[in-house]
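Starting off, we have a lone chain in the form predicted on its own, written out as structure tokens.
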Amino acid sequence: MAKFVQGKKACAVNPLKMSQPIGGALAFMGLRGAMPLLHGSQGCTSFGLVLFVRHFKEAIPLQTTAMSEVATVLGGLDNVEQAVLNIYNRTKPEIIGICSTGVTETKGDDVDGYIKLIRDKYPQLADFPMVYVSTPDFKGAFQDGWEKTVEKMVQVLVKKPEPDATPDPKRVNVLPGSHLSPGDLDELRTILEDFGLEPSFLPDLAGSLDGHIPDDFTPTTIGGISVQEVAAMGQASWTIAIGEQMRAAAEAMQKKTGIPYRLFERLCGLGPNDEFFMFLSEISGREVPRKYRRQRGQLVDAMLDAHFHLGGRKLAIGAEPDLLYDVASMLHEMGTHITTAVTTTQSPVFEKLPAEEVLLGDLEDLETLAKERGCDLLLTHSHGRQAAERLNIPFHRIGIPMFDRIGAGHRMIAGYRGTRELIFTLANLCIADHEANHEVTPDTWKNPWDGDGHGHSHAPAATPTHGSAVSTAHH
């Protein structure tokens, strides 16, 4: 059990942590045909929407009610209400999600008295779906917005099933939480349609931040689920929630339709993911396929081949709570120690966490710390890359944003094959700093009798005899 310490100082220096209607808007991003809108101030939107962009390498959609000073102090109702006008007559959005900023808490606007204001006064809009989220983001961090506003999206969009109706055994809904990528999206949704289920994810990134070229061009996002899939999941069998940040939206889920659910605290290494298949057979009534037994013993032979490169490293990790648990907790299985952990945000899994402490703070204090403890491994986001470079240890990019690599909506660390990925990535990387650290050449590797390294003994001439080292080495 990790004991949580709450960091002092009076200002984040170089800030690990991302705001919650950052958090919010992505959430927003996986409904089909989505607006997500921040309201407050153009500069909160603008930062989110570049961090997005250069995170992903794709066109965002996020919109701003573009709250100036005045409107802040008077109050925000005529800028919602223009903002979702011009998006609805615009961008012909299927849905709009709106988000609060710091400046709009403090204030204190009702927005969903605005938005009931606003579909009495256009008639249009009256059964339009809309979804406001309260995500201050003077507290709380990225994950608590994507909880959420998964969980609003549950008790708004989704339909209570009639009293008489028989969930469909092979409907399953999935709650991802916001630490796992498009690219895991794209593995869990093979991995369950291979079990013979149809999976609806709620939201769905795999499908508008995929990176796949759309044939027209459309200004809200361009796949994801859509706002009828996400009505009719109530009809599922089962809900599944990956991650500790998704126990809300699963419990509201099952309030408002009775669907039980079962949630993944991890899915990255063998253990979680030998949990989650097992779980699989066992709703689907099949057997495990054969291609992933084999993904299995892949993985296996993957951790005894990389256990001699991680383990003993001295681990730095900074990261959202439940990317932290499952990343850290997969290289401790592996052998290494986590030495340092620092985290954005408060979460019931650090009482699992095999570390002695987890520190909320910022990158400041993880490279303080991972200095002062001789860490050899750090995890973190891009904003990282430097304290790797003065440390001078290895370095690898996890989480948001991560914008000096392409592919990073790509990556995975779920399934059999995503644990094996990571680990591959890890150990290379290790294997690379040893090289660095020790590499041997012709320059290095001298002849002890060769004292200038170019052929020109300064020692006295041996004179070989029989068993010698010399005569040795020409027999």
Contents of the next structure:
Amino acid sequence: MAKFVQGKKACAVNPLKMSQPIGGALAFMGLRGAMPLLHGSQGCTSFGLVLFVRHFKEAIPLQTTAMSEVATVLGGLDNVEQAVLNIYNRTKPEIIGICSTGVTETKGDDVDGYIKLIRDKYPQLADFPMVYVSTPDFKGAFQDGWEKTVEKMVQVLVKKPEPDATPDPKRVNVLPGSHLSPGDLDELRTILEDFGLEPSFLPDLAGSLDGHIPDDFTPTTIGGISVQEVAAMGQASWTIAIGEQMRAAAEAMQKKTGIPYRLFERLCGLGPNDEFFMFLSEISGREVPRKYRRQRGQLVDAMLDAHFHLGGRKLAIGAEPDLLYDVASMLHEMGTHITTAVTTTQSPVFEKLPAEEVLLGDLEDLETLAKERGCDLLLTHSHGRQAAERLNIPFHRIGIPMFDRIGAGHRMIAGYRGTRELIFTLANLCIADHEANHEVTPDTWKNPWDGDGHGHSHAPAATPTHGSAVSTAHH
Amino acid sequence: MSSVSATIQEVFNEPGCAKNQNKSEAEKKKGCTKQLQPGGAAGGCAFDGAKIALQPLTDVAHLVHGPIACEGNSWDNRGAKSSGSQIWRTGFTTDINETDVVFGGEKRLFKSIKEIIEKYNPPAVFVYQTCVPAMIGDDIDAVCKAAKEKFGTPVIPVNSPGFVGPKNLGNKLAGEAILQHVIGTEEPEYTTPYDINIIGEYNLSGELWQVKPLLDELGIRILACISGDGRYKDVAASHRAKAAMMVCSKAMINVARKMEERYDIPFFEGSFYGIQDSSDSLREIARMLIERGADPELMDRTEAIIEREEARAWAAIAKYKPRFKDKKVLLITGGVKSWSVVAALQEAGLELVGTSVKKSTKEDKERIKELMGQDAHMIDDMTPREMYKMLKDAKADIMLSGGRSQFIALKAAMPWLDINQERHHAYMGYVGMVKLVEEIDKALYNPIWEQVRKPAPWDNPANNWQNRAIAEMEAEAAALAADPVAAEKARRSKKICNCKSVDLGTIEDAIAAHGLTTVEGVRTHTNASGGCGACSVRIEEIFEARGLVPAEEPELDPIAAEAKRRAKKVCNCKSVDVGAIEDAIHAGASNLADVKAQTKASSGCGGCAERIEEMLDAAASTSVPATLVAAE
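To complete the pair, please output the form predicted together with the partner chain; the form predicted on its own was given just before.
After this comes the whole thing, all chains and molecules, with the earlier chain placed first.
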């Protein structure tokens, strides 16, 4: 439904987008005992590291091949070899996940070839799990890096089941998109287990970056799905993919193992969850547990309470495709208008987005359009804070990075409960904004026909329509 | 790229850099090209360093020419503050794509500059080069030049692509860029005899504003701060200052030294961290200004303010001293100079149980030793587990460090305070010191620690991870104690040179086998200290431990020996040798000020003042009898 529009500027101002390699690195962080390795200059890693530390407030395992100017020109075999050896010897990882960067892609390093040479040279590495993904910085965005990496993990790490093996009806593979937080994954795991299912999440950030106190110091990831468990995913009877970005990985799984998949483009909102719970009921052969029937009722009530505040709001949203689609669609269902949508990369989900257009752009575009179109609710990552301040409209942080608030890892959007929490948060934000900036005074309607009419663009929140309706009431 | 390599060489030859001074000629040629270890490196790159150094210039548009990673992953991540323009916090990047990589990104860069000038009209645009456009050969100097001519706005190329080296190098390359393209290009509206530059201060958390009111009160004007809360025009006209203070020497020494060389602006290295340091710095500023023509009464007013501020700060801190009794601090820091923090904490009555020297120069280490006593526990590279053990063994009550090691303290349920760049509080000057003490107190006495340290009721406390870690380490230590062979092996396997991965055993063997007596000898035989050279101090310590003093060259004839003795550098900043200072003393210089006036020695960083005092003492003691005779 929404038209996809490419920005025409040469210069990105206040980037919304982050690069592919760190999206890939984050996917690797959902594996247990993993050490993600960026093949590039040390800054490529350092920026990603700092970004994740600030977002998750956790120690982040991320290494670099530390390409120097000379190594970049001559090729990075030595650096990849040394990095792999050093990591292997020092941190004793269970897997090393390698992502390329702009520098090494510009040169054209054949990392798959390097890995083969390294395996041949060092017998101890012959069968050591290593996965390489090509993720040039100058192409795609964060979500694409995640997408490619999960697809590659499925191709490399999942074992083809024996021809006569029967799938385990309880076992389910879950392939979550990068728009879900560790908190969302925890919620989904509980839900699946309550249906008597045994889920394997790939990747599983809930094990590694959910901000728990670890059992020991370890330089690699402190949790997540193990390489063995990934290998055994071929025994499951279903694959659930969440977010359009996971379609490629789900198809790779099907191709390799024959396991059918079901893709849920959204898990935020009432309807999508009804579908999700009914699907689980179907594949598990169990009724939806009481707990969730109750949660559904709570969500409905929350939606009723909140629609006074969210209805009629004009949303400006800047996010990666799947997150944008999920959250904006839910708000659309609450009566909010998706007035401005800016994203980082192309995706087929936009065909279904109930908005006029989606712009491939930056936060300057988001800010400019939000201002032009009179948006009064801003959703994007933490870098939107400056725009929100200048626009003086309520601002809620979604996506990565969220560095100026804590608890990023536990913010939920999925499930009946996650949706309910998000709705409450956004509605309360709008109420607070009203109190702070749009409280009526004796002067509010003094010159109701002048210009923008003293706060009329933010008429009392309980009134679903703006402007004239309020003014007429006073005449 | 040849101009970049030329600039890098020049930066490496920086005579004001103490670290470079400790290096041999061959090492200097190699510069700071510390070979990064793939799979074992974690620092920022040269681009990061350049951006950090210049980004606090608040009214400048900082445009990053490269793929999205360089700006998209890192923008608006610094805690510097601005009193005016916010454009410095706007992230600008050319976000180059595949087509640009194939056909070149120069057109996109030019267009980007045009768009920025049209939309934001900043007084200047800084263009940062990154790895990918450097590889494909985008000539940003040419684009900047063309854009400047076309649009009439200064467009400054900052050539510091990430892969040329580490963050520290980027700081200096940034300095070179403003020296070459900015400083001296405009004139100030007016000048006063009270104009100073502050170099290497970034106004993190607004800390400069903790000191500026004092300077305002004294009538001292910060003509330009490079770069915290700086304005383009101020930096462009900063060559008219009368004196300069250099705050973080490693970052911007080249700027301070070259401004002295080109514009005759003397500088000193000072710090506003800690009470004593703040007072010293204020005095030094006043002294230098008076020397350059300001009214000498400035010193009286300065002393009055120092007395008043010190009294206020001490009174505020005194309240905490009883609460800090017997409290121990583990200090792990790179960014803020260790010694200035050490002094500050001791002023508050805290006991220091260790400090990191990872980024400190030899001279810094000497200062730390001086402040903390010879047996200071200096931690070169503690492992997280060792850091935890140190905290746990009640050797430390609180850890002060940068953001990266915080999780060790926090997961170990130990108080922790951020004192590096990312910190939220400002700790400069007299008020800042009180603030630091206040924050330490808040962290130490927060009731949360008591609660989070309680094990869960169903937990077996003997088997939690903290106790297991300690037990493992103790078991390892016990195993070593029981097995002298293994213990010796462990001792010998300690890494001395991280760059070239050389352990203690290898060096000891080389010393024994070849009868080595110099660091150079060790380098020839083992390659140790052939990288960054930072371990030469540790190698000297090995000689000391073996009762060997690193030997000079074999005996020379007496004349040559005397010439060699006199040619020894005392002051690295101003390049003054023993002979010149001795001559000055012979010619009548009787105190440090005289020597300084006659030879310029110790008017740079001031690190050699002590050496000169010793030389004066030695000269005085030999001449004492003569004076006594004359008096009789």
